[in-house]
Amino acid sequence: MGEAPKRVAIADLGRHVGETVEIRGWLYNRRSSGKISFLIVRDGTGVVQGVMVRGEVPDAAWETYDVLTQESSLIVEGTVREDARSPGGVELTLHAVTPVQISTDYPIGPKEHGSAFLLDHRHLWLRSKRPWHVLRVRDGLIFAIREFLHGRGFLCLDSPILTQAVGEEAGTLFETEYFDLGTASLAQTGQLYVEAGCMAFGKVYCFGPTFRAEKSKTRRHLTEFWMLEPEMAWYDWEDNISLQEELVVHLIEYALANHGDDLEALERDLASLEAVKPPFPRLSYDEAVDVLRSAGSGIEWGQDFGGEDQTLLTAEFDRPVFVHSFPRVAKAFYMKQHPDRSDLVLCNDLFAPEGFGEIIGGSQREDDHDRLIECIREESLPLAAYDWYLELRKFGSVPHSGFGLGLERTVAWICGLPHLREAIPFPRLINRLSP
């Protein structure tokens, strides 16, 4: 009895040319031309074409062609051979095909399906080509983010999901009763907690899900999304902007170097990503308002930028654009007052080109204890909920800054996706809680 074929992943087949191997996976598609049958097999790492020739395989293997259906699980054995026309540059000459479970009436066929149907079947849609490539890019960007930060001495500090402290707008909270302690909220941000962390470790970040009960149906909003939030002691707002720029450049370079095939499969214009080089343009809020008004926007001074304004603003640039020094009335309570103008704060937004909108918001934080109390009161927030946050300004307060990068918005930009719902495995929208 001969030695059993080595089990390998499809992604590794290029290293096994000439060898007989075993693949365990699912049938992605099939076709036949009489005496030759083709089985397209996927295993999660890639897709490979297996070829069977009648008379050159056992009858049992040949007859499986008529039994197998889309997404049936199976084990195949075959010899790896080079084929420049095939995905990955190889294909399999099949010797044996063993069905494991025969799929019946798989709902997602090769025909066109509407977005609502595909989202209803998201648990199955993940197996299809487009989401498979998108979520590989997402995974790569998560790795690249952590690689970048740890390479610069950051510590990951997980922030709580359940909290009493409001980080953004009080009107966009998901609330729940919390035992005998009153009402808790799902975190809108981990920022307040990583501010505590940076006073202990210098440079920290949290990276996890955040929640906004915002009744928005735009393509740029989810009710649950992932956000990277670094916080750095002794960084002023300009140090903060420089770090953001370095990070975004790193993510683009990583995606092009490691996920070019995925991006090409998504028909992404790689030239537009290759143009993302430092330095990024930097406009003050006042300058940006002038640009928008010249472009036909009716924006009033003091308003934050909506989606249309963000698209208009970036239309003239081939790379992301920083806008800094926003009016206090447009931003959160914890941002530090501008030293030259009391009506502004030391903050920035970073807008991606091609109409993909804001991907980062950051600021220098208010480090003065008494001034921060004033800011909390001005927002009519419960002062007691911020006792611990205020103590950070009583015991060794220092200048510090941080930012939040929306992962799904970044994935959508890099992949060229029209809607954030494709940039997360299971999107949560105001009208969607399943699957």
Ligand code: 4AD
Given for the second form:
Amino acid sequence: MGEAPKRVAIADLGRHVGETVEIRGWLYNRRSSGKISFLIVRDGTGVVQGVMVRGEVPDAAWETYDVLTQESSLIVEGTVREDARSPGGVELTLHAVTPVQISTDYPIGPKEHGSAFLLDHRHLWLRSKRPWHVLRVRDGLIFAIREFLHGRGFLCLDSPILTQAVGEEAGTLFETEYFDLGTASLAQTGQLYVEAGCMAFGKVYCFGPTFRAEKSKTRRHLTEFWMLEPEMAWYDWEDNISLQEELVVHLIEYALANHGDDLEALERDLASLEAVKPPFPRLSYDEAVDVLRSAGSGIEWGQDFGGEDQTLLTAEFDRPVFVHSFPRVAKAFYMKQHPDRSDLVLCNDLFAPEGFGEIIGGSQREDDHDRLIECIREESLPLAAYDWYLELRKFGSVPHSGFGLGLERTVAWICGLPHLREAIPFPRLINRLSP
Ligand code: 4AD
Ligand code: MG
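Next up, the form predicted together with the ligand. The previous block was the form predicted alone.
Let us now look at the entire complex, which starts with that chain.
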């Protein structure tokens, strides 16, 4: 008896060619041609084909083929061989196969399933190829975002999820009773808190789940989604736009450099991502409305862009498009008034190309105490809930700006997903709370 073989992750097999290794995982698929049988094994890091030849493996191993069903857990031992045609460039010549738990009637088969069925089985669907690739890209982007910001001197300041002040719109709050303090709502944004944070640390961000009771049932809306919200003291709205552009360019470069295999497996058109180079076009709202009208949109001045307008606008360009200086009536209360046009605010949206819609909303914030009170009143928001927020404008107020990048919108764009529900592990939609 030799030493027990080394336990190795499938992703690392390429570094163990010629060695005998152990892999712990699940049976992804199997096929047999009588004398040779193939076990396709996945372990979470990748997939490898194990080959057994009758007569060359112990009978006990050979016989496991018949009991091993899709998604049974198992431990296999084999020798790593180079094989250019295999995924990862290696194959395993199996010596031993030990079933751990036999799975019966795994509901997701190789046949096509409808999206409702797959979403009902999301807890299992995660094991399939497509979600596996998408969620690896999502993880990579989260890492890249944090790395980018920390490399630029940002501090992560986590904002609360249970809140009292309305961050965006009163109409889309999830509410819950909160002991003797009345009603709490789930945060629509962490922005008000990172505004406090940037006055303490200069440049901060929060990155967490946010909640919107959006009644809209569109492919671009979740009721729970993750938002990155950087906030920077002393930045004006143009500094803000430049940072957004740098971040988005970085994320595309990161995805192409580190997740090319995932994107290819998802059949993403890489050329359209490679075209995402700075500078991105920058249009004022007025200019964008002109572009939209000449493209056939019926948009009226003062309206925010709906999904169709977003698609129409970006169809004119091969890269993301900034639109800035929106009408005050279309946007949230905290945005700073345009110095030359009291009907506009110093804000921007960023629209992804190919119809993936708004991925960023940002603005310079109203930093004047009395003007901010007027804005809160104009929106009929309860002034008392903003005491602390207003104090930021009393004790050393400075120009400051920030933005929110929707993680799922970004993942959907980069992966080329038609619906946001595939961009998050367990989507929450108006008609879905489980699994
Ligand atoms: O434009 P929004 O509403 O901006 C804010 O919440 C600001 N407080 C951000 C800030 O300045 N700190 O949302 C920002 C982004 C959108 O551009 C979009 O990508 C995403 O969040 N988003 C959603 N994603 C999925 N489902 C929804 N229902 C979303 N609503 C917004
Ligand atoms: Mg927005």
